[in-house]
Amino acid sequence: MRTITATRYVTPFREGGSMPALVEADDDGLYVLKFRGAGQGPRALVAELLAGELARALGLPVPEVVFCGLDPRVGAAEPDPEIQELLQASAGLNVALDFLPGALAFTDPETVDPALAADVVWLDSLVMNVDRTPRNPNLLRWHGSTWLIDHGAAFYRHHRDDSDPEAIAAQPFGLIADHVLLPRAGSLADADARLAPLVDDALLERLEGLIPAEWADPEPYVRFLRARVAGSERFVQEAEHARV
């Protein structure tokens, strides 16, 4: 993964509780910066990082995820004291996503190919992503394609306790019934056959190496994913049952 440095604070995005921001970086690109000092803490960045890189490895359309160094002085002109506090709490390394200029809000599941919809449902079942609902789909339309964004709510049970990853992996994920693309999805069994073999030891080892030790212990996440993908037929059946 690349590491960039924020050089200019452009504007906050106030729609979400974590208040991400649009920043310019030292490569002249624009990025959506997710702050380590936000209320969800660094584990939300771990979820963003892992789910985003998993999606990329599975061939799903996600903006590039990068590490982003932050000097709080880049936002010195921002008058909001809450933002200043967030910048100060997030000095150092954070996570950012490539900005998709001109992207439109996602409004119509019928625009998504059923095979792609099934792949997205499969991914979100794998990582227990609770935040891809009709109310908040976390999808964008850009250049005629559907793009996946905002995975900070994935691995949500790890935000509270990751002491027994295999037990967490075996738990049902009933919230998949609320997935915005579930009614549109094609065969989830076919998606499982396509994607499960890609989540192999080499990929898991690469993901483990990405997580900064000061953010979280990477081992429980890798153990969770290994157990979860080994039992993928179970969560596929859960999702299929949810749409009957």
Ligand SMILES: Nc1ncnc2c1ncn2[C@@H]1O[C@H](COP(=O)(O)OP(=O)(O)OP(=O)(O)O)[C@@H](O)[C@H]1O
Contents of the next structure:
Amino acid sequence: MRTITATRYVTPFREGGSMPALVEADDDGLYVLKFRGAGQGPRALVAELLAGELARALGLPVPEVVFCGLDPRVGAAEPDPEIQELLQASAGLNVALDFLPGALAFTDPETVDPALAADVVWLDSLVMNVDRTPRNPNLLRWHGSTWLIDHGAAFYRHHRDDSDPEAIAAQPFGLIADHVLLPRAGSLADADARLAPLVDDALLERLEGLIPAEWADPEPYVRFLRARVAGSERFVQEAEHARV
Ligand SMILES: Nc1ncnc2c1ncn2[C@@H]1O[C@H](COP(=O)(O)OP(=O)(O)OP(=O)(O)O)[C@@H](O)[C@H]1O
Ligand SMILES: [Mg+2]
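Form predicted on its own already given; the form predicted together with the named molecule follows:
Time for the whole complex; same chain goes first.
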């Protein structure tokens, strides 16, 4: 994964609960910066990294995820004290996503291919992502296709206590019933057959190596994923039953 450095604070995305920002970086690109010092804490960045890179490994469209160095002085001209607080609390390493310029809000599940919809439901069941609902789909339309963003709420049960990841993996995930693409999804069993074999030891080891030790111990996340994918028929059945 690449590491860039923010060179200019452009503007906040105020609709986002964590107030991410559009920033310019030293490679002249524009990125959506997710602040390590936001209320959700560094584990939201761990989730962003792990779920984003998992999605990419499964062939799903996600913007490039990078590490982003931040010197709070790049936002010195921002008058909002809330933004100053975020900047100060996030000095050093953060996560950023490639900005998709001109992307539109996602409004119509009918525009998504049913197999892709099933793959997205499968991914979100795997990582227990609660943030892909009709009210807050965290999908964008860009260049005629659907892109996945905002995986900060995945692995949410690890935020409180990650001491028994196999137990978390065995818990039901009823919130899948609210998934924006569940009514549109094709066969989830087919998605399982396509995707489960891709979540192998090599991928899990690569993901484990991505997490900065200061943010979280990556081991419980990997143990969770290993157990979850081993029992994937269970969450596939659960999602099938949640269909109306
Ligand atoms: N890569 C991107 N390209 C273009 N726009 C983006 C991108 N990432 C995020 N956005 C825009 O910024 C908004 C906030 O980003 P995001 O959903 O990641 O933040 P959040 O604080 O985690 O939001 P939430 O309120 O869903 O928790 C998105 O709804 C979208 O409009
Ligand atoms: Mg969001």
